[in-house]
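Here we start with a single chain on its own, the form predicted alone, put down as structure tokens.
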Amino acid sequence: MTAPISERLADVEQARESGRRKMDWAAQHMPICDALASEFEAEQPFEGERIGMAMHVEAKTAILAEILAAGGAEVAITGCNPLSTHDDVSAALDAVDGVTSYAERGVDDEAYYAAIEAVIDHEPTITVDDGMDLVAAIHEDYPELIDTIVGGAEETTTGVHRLRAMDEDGQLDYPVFAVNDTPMKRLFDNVHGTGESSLASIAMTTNLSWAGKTVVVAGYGHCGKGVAKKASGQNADVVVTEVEPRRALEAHMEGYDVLPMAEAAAEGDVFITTTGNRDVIVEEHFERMQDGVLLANAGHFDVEIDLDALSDLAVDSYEARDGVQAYEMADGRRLNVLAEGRLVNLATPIALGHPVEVMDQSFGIQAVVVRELVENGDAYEAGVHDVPDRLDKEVAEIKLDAEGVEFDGLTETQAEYMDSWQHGT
């Protein structure tokens, strides 16, 4: 049985003190979560609910777990990536009333899934997931719990893709909100969050500049757009690779070079994958790359860069720098992989994830959809659901109010005009 993180650390009090400082700093910059915390503390909407979470356990996530517990829930949480947990934050979170944290950095696959099972042992009535591992484990191994689960929420692109495939196969047996797809998440978290945090993590891990480098961005969805935009803004030359013709055209018309990966491989200094798919960079590409390239993945799972093929090609492999593994080819070229090919903005040793303000918006959405499930769960059938627009707007309005930003509203005449099909030329 997996014990909570507090029982596995040598100096738990020091860890908790460090983690609490990180949480307090994040909380100062999360006005949406602060406003919702006040509401939840007063109204106790989650009393009697057990919320199971599999997320990146760092300071911002801890604030989400804390406000759910403040609203009356029993919260059990673990990580959703073996390298993204901050152990000190996990320990601090484990000390919060109503929260049990099992997340630990650097665990192997067996320990990773054992921690997910430990969360499931709490018999959650609501799930909050990032990547869908928790939902999958419940459906595959604990289907007897499904009848008591009100619903769930999924944070990330890859998780929503998995959920939609599961739903299309008729295998998703309770309602899950696609938090990733709602505007307050994808337009900010995916674009600005992924773009800023991925580039910051790479730069800090390598101590290298972006200026003058050729950055190859694989995929031009919302995350790829963010990476491309931020890299260009730091004076890099950006090349985009795509498999979807409309996105390729969009990248082209926004001024980026668009090439097949087989051609881009010979040009890039830095490669960042953002596709959510596997085998994006493979053996034929490694063979064309120049000495000293950086290889990083900003997708959820570590399948975008074929590390098995790279390892087979290499005559030597060694740690070139903390968080950077060098693979030396027979001809002397060195290809450098960051964070073991895992999520680069969260899995490098110095990674902090998305900026606090961005995650305040995403976790604000998570919090209100959990409230929606408690209040109106019976209205949602099993399957993937869009976040109701009224909830998305609620979170936007909290943010605008906190920023002191005023905006217009429609007059009655304007609202009637927009809702009518009868007004012509």
Given for the second form:
4 protein chains.
Amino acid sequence: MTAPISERLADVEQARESGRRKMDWAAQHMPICDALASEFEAEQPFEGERIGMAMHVEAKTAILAEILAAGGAEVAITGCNPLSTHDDVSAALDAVDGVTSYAERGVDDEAYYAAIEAVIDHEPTITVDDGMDLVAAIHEDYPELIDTIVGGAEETTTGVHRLRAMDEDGQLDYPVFAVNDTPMKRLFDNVHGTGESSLASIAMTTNLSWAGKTVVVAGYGHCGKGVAKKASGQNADVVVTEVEPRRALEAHMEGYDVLPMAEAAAEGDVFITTTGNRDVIVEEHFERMQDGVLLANAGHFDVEIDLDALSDLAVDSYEARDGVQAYEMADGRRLNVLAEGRLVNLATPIALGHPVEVMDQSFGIQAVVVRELVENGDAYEAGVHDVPDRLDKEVAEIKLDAEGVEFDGLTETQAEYMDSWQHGT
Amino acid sequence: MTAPISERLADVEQARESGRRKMDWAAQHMPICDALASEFEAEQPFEGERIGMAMHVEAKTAILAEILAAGGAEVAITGCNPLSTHDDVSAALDAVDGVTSYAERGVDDEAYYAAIEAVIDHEPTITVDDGMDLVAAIHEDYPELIDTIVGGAEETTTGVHRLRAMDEDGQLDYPVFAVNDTPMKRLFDNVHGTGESSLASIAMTTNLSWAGKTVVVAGYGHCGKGVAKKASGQNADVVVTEVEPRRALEAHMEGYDVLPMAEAAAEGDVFITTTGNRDVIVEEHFERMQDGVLLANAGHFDVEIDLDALSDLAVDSYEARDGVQAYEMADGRRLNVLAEGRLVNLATPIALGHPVEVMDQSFGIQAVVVRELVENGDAYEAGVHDVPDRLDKEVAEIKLDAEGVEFDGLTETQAEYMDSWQHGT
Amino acid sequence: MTAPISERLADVEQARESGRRKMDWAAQHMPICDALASEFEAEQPFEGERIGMAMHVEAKTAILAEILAAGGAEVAITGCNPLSTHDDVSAALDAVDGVTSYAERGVDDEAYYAAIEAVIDHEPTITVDDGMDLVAAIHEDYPELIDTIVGGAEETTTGVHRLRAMDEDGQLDYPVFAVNDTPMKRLFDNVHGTGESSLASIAMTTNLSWAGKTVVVAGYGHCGKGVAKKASGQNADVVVTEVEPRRALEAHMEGYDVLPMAEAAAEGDVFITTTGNRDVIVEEHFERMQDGVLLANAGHFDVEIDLDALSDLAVDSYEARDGVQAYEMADGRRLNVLAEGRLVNLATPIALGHPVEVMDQSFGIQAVVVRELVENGDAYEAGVHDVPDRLDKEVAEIKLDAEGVEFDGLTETQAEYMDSWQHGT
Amino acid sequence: MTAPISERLADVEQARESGRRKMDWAAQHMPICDALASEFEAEQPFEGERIGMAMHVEAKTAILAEILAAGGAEVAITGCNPLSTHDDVSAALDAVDGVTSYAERGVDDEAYYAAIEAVIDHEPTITVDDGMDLVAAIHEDYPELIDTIVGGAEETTTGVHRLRAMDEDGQLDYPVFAVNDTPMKRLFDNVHGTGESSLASIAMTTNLSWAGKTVVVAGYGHCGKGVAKKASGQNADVVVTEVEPRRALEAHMEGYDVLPMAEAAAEGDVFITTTGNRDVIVEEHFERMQDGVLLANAGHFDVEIDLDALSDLAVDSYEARDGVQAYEMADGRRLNVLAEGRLVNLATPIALGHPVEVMDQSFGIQAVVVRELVENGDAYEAGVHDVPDRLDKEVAEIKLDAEGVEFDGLTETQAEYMDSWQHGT
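Output block for the form predicted in complex with another copy of the chain, input the form predicted alone:
In what comes next, the whole complex appears, and the chain from above leads the way.
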């Protein structure tokens, strides 16, 4: 039987202190979770609930677990990836009243799944997933628990994708909220979070400057818009590539150059892919690039830059800096790939993932979704559900309030006017 | 019986020359219509069709009529507002092969409706409206024509709104496309068109500068985003007011100050309303404003600024400049209202409405929608229809092509990848 | 003998009312002059002085004359260009206590110079010029007055240039301040004033949009920087041409494309010259331009675009719109020149010149310079003088104060620290 | 006698390989030095010269040493700070033909000065300093060398400051160029280099986001303008504090809020000092700050934030993250100081100093200044000299050329026109 992390670490006191400090830093910059913590402490909405979580156990997620526990829940948590756990945070979290943490960094497959089972052993009434590990394990191995489960919440694109497939096959037996798909997450995560953290990671990994650089942004969806806007805000000359004509036109009307990648390849100093598609930068593009270019991916998977083709073209390849692999072409040009083509804001040696504030927004939605399940769980049938708009709005309001931003309400006359207008007379 | 404009003007030759010159200027900056003109001339898609139009007869609209005629249609057109007709353009249009124009500026109600009847007398097979005058007249007075009508297109928010009401009541007897609602129109008209033309109209009406001014933008929808972005791009310090928390948060995260109007009122130098709602700036706000502020409306109707209340508060009121009415308060403060609170990019003495390029996009959609009716009219039932996405995309592609902007296509592998991803496995 | 304007106008009462209204509008947006007016009224610094002015007699200048009179001066004013006078403003100004205005629009050369003589007849002790007409006339024809003249102030680049030439030749017999050369004027006039008013004039003259346009800015000095920044702020894609490598590099590092004009000519949609040099756009460039381009000048003289060469190339030329002359090439391309190549923010039919706030800054310096002459005139020898830095700063402080902007002062410790640092130990 | 680094390292081969890789990365992004390397290799301008250098021995500086050696010089180099040397780079540099490197990290004072003497032992004909260590040591201890020294170059503000003091006292016996003061250095280093690297360092040290943050920038000189512009480009809401009214007005007209620090203190989320002065943020400001604020310095010395006062106010202080010291106030607020108030782009654990391209510009000037001394050294008297404008321009031209940016030249007619204009007729 897997024991909580606290029973496994050599110097648990020191780990707890270090983990607590990380959590404190995060909490200090998570105003939404902070406000919800106050509400939850006062109202104890989760009294009697058991919440099972499988998420990246680092400082920001730990705050989510902590505020759920503060609301009266018994929380059991483990990692959703054996490499993303911070043992010190796991230990600090395990020391929080009402929380048991099983997450440990670097465990093997067997131990990883044993920890998931340890969480399930708590017989959760609510699941919170980042990649649907809990939902999958429960449906496969513990179907008897489903009757007492109120519902779940899923953080990621991939998890939601897989859940929808289950749902379509009639295999999803309790309601799960698609936290990933909310406006609050898409507009802010993608535009500001991805944009800022990708650029900062690139700058600090390479010691290079943006001013006067030609930055080619592949894809002009939310992520691409964020990267383009932030790069332009550092005085880069932005080139956009797109496959959808209206997005291409949007980029053109914004004042950016729009080019096919085959032409952009010859002009760019830095290339950042954000398409969510594969094979965005391939052999014919590598062949036209200038010496010294940087290639980075800010899209979800590491398939946007065709590294196999690049390897084949290269006569030599070596680590040019930490987090930068240089591929030397036969003609002497060096193409520099960051973070092996994986998410550049997450996978360079110094990368820290999304900014704290962005995760605060995402976890704020997680928290109110869990509260919704407790309060109105009966209203939701088994299957994938969009987060109700009012909850998304509520989190926006909490954030505005926490930042001291006031805004207007509709008067009765105005509400009527809008109503009459939208619904006809 | 109403005669074409050419038979009514004193110096028709001179009018035609002047009107033609205006049309040439517009055409020179309408690349989408220009490209469609070439296609239509070559393929004659409208051979045998009679197109009835009731729109503002000025240079830009005239180009739409002209390219429809170039495609083989017999076009009959009149105004949709007696004050918006340019007689010279009407005359020049009437001289175009295949076009008869009945529009004349300043006619009385009787003559206005007689001109609409003159258009209907051509027994149109397709109607193109700006405010649904033709659709209404045909349904009320010429129902016998409906059988031979393939369909219609409507340009405006108001027209679409009224058509949807008719449709809901089961009173709309042929298909009409809601051109107003397309992405191409909303994204570009509203963000770039309204933003740029409102600011230029304000600057040239007042001889004032933006740099260092506090500009309060009421509403952060598409129009508000455009106005805020363009004002910020002129080095104004932008304050946003909103009633929807996520939009308020979007504005805050963009770096703008977000305030309730009651506070913004005391800080602003210029106020621009874009909410589409009423009573956005009212008595309590007027009372807090500084001496010399400018008040302008870029939303649809003149109800956003409560001019009645302002009049009541004022001890004096006079025209401070052409297009600027000053209201003097008892304490000596002067609040300056532009264009009587009507659309500031249309209603100041020097205002020109939307930029030519924006109308090119809108009329490009009109033109392909008319072509769609000819080619696939049978596929559409009576009622209001969204413009098919492929047509919206087509216009984007034509524009990009006309501007010499190339962009990428999906490879087969990429299309499969996206497909597999979006629809599950 | 030339009589004041009031004695020459038919309906002087109506003119005065109209002119007064224009002056009120200007005054409302001239916080610096407004603040100085209060100071001058209270302290009467100009008691006993006679101030002769030759400037554009329109609303903004009238405010300068008015506040000098409010400070106790006897002011006599006439125009510095027969076409720039607003008769109504001239009449309203003539009605101000202590001011006599001789300016009248459209007078012939004889009457123009007679009006200057009428001003000189007041035996001014201080001269305020826009083009050095008064200085020149006094030195040539009334040298006997020079003994009692304390000094003068000159507004323009051209005037200062000519005064410096006089000075070098030992021909300038009293001190004149080069108001044109102050930091306050160069930084704000040129960057914000020229940039904003040029773009607004172009937009409202052509009914065209900036978004997505390629705007070629010739010259990257203060004016060019302003035009580029403001155009970029309207979502244009800016291309800069330069002859000085560091400015070219500045533009490149800002994120703009930098190209030789020969290449930029083929890419631009709009061309705006700001170089202060001649022959910036010439035959070889016209030959490469696209159909429909706009050509405008925001530099001082109309020699930047070679209109003679353009005329020679053209097979036809006609007024395409008010303020726009189209030149048609043999291959059908139409190149559109705005305002005949003269200052586009001043010379299109709807142009209004610099924004009011910009002139407020400029005239604020004029006013404190006149006060300086009264207070410390003895300290200045005959010749051209830079405006003392402390006066330039004072005007900045007045503006900040008037706008309610507070800022920090140096503590004693800080002042010592800076001092020790700058002067060595 | 101090031996070259190669004779002191344990595994010199491995060190050389590692150092060479770092140098290659830098060289790949130093187009100016790369272009000069080609010129120097071809023309051997430094044949017969001995160049002594005391600079930070890391990758970027190593490239400067290498290209001087490539031009025929015998180069001897040591560090200008015992903690900034990278031993691997020192070893790789020592392996370069014509270069001897004595720099070693972490040596004690005695060894540090012995290394400087080792450099002087080469009897340099030219000195290149970063902090004037060589100039000082030669003047004090080896005055007999001065006769054969052609001249020197100094990189830093502090060094130039001290040299000017020596010069004023008549104690500087050979010409030294103030490389620090060139336009190329001030405009680009400060605006783009400091701005970008400070923000990236803060973001990656804290894992926080800029969007929606209120960023208080103290000082609006070149550095402050850069920080403000770049922060605004990441969607921060920028507040500027200033003591000079024209700079305050510039910031206000740019659209930023301008406030006294006493008010800004209560509004800011992040504070970045760039004033070059002391005591910019002091006790009264700490008292008003919100919980969780970040305090960082991007000015030269660590005296801008009064850490002593902060320590006195704090009831607790601890390392909140690597590079972040939290000071806890009695009321629970936590103020977070980055990098102990030292240069935030240099002194956080992950900071990398100025971007490579910025140092390329600076070292490009160093290189042409050394060439100037060889070619025209006789023309310069003993004392501090500004870098001749033509050299500054030359480096701008080299950079533009290396980046493939072409720009215009003046025609003869244009040159004459400008000349006539500037010098009068």
